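Take a look at this one chain, the form predicted on its own, written out in structure tokens.
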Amino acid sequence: MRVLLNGSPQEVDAGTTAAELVVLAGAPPTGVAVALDGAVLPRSRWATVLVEGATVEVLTAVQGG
């Protein structure tokens, strides 16, 4: 099935989470924030399973000035 990830189209298998696609998108496992659907998605409910055309935004923090 097809979901936007970060802006760019990405084919994933049915019943892929959030969290999956966390890991599929390459982001380090601490200070990141998914956001589903344009709503935030608490880290407690990235087993959310993803339905086809979702939009996920997978955020890192990044540190500086």
Contents of the next structure:
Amino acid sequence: MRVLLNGSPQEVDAGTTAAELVVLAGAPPTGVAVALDGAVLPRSRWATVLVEGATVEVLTAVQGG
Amino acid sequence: MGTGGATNLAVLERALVASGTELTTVAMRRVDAGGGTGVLGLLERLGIAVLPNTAGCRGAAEAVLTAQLAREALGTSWIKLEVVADERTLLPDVVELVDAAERLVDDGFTVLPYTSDDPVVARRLEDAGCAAVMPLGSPIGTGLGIRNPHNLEMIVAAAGVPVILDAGIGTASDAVLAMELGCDAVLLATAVTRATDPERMARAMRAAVEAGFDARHAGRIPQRFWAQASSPVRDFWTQDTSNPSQADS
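What would the structure be for the form predicted together with its partner chain, rather than the form predicted on its own?
Below is the whole assembly, all chains and molecules, this chain first.
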């Protein structure tokens, strides 16, 4: 199925979780947050199984401000 | 001090240490953006607290979600709230800013808003429950200093929360002026990180903030139009013209 990861279409297996997508995005182990369909997905719910067309943002802190 | 603009982490580390800062800003970006993810490790090692910002956000909804993501990622409810109107000026969109501030305060955040130097907007932000107000001296990254010192004085005079000058500082004298005008702190990045010698400029800024703070609280003299001698005005030695030997000397 297809999801949108950080703005890019991504082909993933059915049953893929948010946590698996975080790994796929190349995120560091800490300092990461996930938004699923425009709302924060707390780390405690990263086991959530994604559905076709889900929009996932994986963010971390960088130099700025 | 902010972390933006440093060419590499080693330069940033030396500047942060020289500045003496205990709190520094970071931005939230997509992990594939290649934005140097080592900054968190550096700040942890230096024992400097992290203040995430909402830089780049253009509307209240975007800023609120970014703040919530920052809280989730970094475990802090402190947020430097930025909602800018356009890329050319990077000036705050104060309508969206006040809206976002109200929503974030309701959501339990400690909100530190980057705002214009408008005393009325500063008051609205304080009324919204912001923990401080952070007016600009001039637009972000311009180094133009404090373009409207009187506005800043009015903000300071009316504020019941700390006032932090945020943006526009170019050199140490700008930081001194901000503190002399009554600001509680300054927040700066570009002036240090893009200086030829960031570590040395960071040291200058630290000294400037301390100097301005002391000058503000030391009770400066009133300004006067005519000179006022600092040496005693009595008991002058006066030349005795009747004594030839003295007159010749």
